[in-house]
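First, one chain by itself: the form predicted alone, in structure tokens.
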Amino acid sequence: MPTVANLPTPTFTFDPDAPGACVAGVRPYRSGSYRLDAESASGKLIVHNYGHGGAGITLSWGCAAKVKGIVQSHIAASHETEVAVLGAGVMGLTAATLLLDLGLTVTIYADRMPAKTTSWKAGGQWAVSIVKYDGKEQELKDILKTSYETFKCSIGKGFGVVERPNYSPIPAENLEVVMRLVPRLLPPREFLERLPFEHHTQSGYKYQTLLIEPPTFLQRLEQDLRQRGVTFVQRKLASSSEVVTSLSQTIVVNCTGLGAQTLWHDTKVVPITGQLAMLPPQPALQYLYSKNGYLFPRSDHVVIGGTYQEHVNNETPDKALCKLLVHYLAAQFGKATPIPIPDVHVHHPRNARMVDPTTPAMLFPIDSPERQALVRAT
């Protein structure tokens, strides 16, 4: 076999206690696919645009663009000036973003602002995460193109995105999907008899896909939108009769995400938590690396994640988690004991991911002695 060169090792030096060294996000799932539609109520247009699960900033451009041609169809005969868009995650910012291409006075209602929002924790790498897409395929081939041109076209721009490569020992199921979607997208992935890192002695795949740095893209957005005179606003809006009834604009931008479960009765929504590992920054780490979890090395830190909860809605890091997290990913480099997958530590949820069905998942319940024993561990 030729020798094949290492990349740098990550270090996996980490302290759960230390600020911000550990981070719960939590995802808004929705089975049976995401919504993106509108619906007329009470004299109001509702442009839906939410339930992405964790591939929310992956489709955001597409998306955003697909609710840019409704309202501007809209626009066209009712010659109205004014748009509310509710959420200022991913979803609302880009969507904001578009918008104001058409002309229209744009107003944010959020009761969180973006450094506080479930898209300010994601990972960030471009791929199709936990999102189900029943009977929609074609409207998904659209809106992955155009949200992946336009991250292309935003590189070296402030925006925070860069190409990486990812390297795999399994075949990547959520870049696998954007292949099978749109062809020629994404580079071909190369086959490697043997992956470039120090312990590593088996084969695997090599993928080049972008990296977008959520706090760096959605600190953009939102300095461009203030600066283009989006007003926004913190409210908490507690029902869809209350935003009928007291918002001015007669255009409503539903991208409120795990919210609409309760603002729009969305019974198909539900909360994926996931827990992130924040290592301190490795600039010569030029690489994703995913195997049931991942690393994304970014500007400023080293993303260790990958875990799954369904139906868990808590923003509580879980420090012994993450703490396992870490050791897991740094068993793979061969700087920790091997240990066996934790239990949540799975990068798409059975009832959600299209992968092999025999990909390992967990050995020992949260509670169980054994996983109790493996945290002491770690």
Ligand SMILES: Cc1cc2nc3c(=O)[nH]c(=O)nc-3n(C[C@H](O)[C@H](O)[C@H](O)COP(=O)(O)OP(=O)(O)OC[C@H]3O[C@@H](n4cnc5c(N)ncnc54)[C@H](O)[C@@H]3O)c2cc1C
The other form holds:
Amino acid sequence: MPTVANLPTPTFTFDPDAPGACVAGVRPYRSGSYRLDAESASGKLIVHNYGHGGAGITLSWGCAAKVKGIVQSHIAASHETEVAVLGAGVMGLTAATLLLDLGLTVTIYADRMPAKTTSWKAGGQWAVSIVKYDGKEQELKDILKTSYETFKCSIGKGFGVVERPNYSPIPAENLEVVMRLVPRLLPPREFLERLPFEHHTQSGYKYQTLLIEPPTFLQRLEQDLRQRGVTFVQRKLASSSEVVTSLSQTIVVNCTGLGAQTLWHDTKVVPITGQLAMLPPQPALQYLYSKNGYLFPRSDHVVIGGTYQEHVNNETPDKALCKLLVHYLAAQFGKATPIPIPDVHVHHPRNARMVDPTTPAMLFPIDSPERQALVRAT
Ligand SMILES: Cc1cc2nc3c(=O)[nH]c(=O)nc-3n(C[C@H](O)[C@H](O)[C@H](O)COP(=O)(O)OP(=O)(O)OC[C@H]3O[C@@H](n4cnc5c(N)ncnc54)[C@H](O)[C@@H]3O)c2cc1C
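Follow the form predicted alone with the form predicted in complex with the ligand, if you could.
Now the complete complex, all chains and molecules, led by this one.
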């Protein structure tokens, strides 16, 4: 077997009490599928674009292009010139960007400005994680293609996008799904007899994908929007009727993520909390790594994540969980004593239970065979 040179090993020094070391974000998951459609309410066109779970960054440009298409067809007949975008996360900012290209005057209304959104907290891998698309295969294919190509074109242009290999000892379902839906969009995966890391003896896979650094990406989108005359209004909207009656714009694009649960009484929207451990940056690491959790070396931090707490809507970081998560990843690189494969933390409202509160809630996509097996086993 040819010798494979090892890539640099991460350093796992981690102080969960350091400011900003632990972060918790809540994914806006929607059962069945994300919502991307339009309705009319009291003479207004409402375009919905929310519920993208753990893949909002990934799908953003493709969904924004669909929103643009819907609005473009509408204004061809109505000649309206103003649009309200609700939400300043990635879905709102990308939709607003493409709506400007239609010559519309865009106003963004949001309770939280970009730096306070879930989007800002995302890990940033371009992958289809924790999102359902029942009955929407064709639409998702278009979205993936547009999104990937748009991100790829923005490499090196200040949007925080780079190409990276992702090494995984097991098939990465969130990238495999892209290969099934849009063959040849991503470069082919490679099977490796041994992963190129110290202490790794097992085989694995090398994928090629993109890493999008959310703080850089969102900051750039916001800056460009402001320069192009978009107004940001900090405002919490209480109900869909307030949206319809109080906003002057007759076209409204609803990109409120988890907020759509109350704003639009959408009971399909489910919070899924994820914990992230933010380690100091390590520029020598030019790869992503994933196995029941992930390690994304970015220019601002090495982000370790992959926990999954369904029906939990809590942005207070769980320091103990973050510490365990770092330990689990460190053990895979021979830098900590191995601990058993952490279990899935199952928390259904009808059947609330926790497998073991001392082990991390690891990430398996909803309905994945691994997750189902673990749920059955408990
Ligand atoms: C830990 C973690 C890791 C992740 N990693 C990745 C990843 O690697 N790759 C990836 O693609 N995705 C990832 N995601 C998923 C991604 O972050 C989300 O899918 C995405 O942020 C959703 O964007 P959004 O714009 O819909 O929602 P948000 O970013 O939550 O923005 C919603 C906006 O709507 C506003 N709003 C809501 N309700 C109201 C209201 N009533 N009135 C006024 N304004 C309102 C909010 O203030 C906010 O401005 C991750 C998420 C988490 C939590």
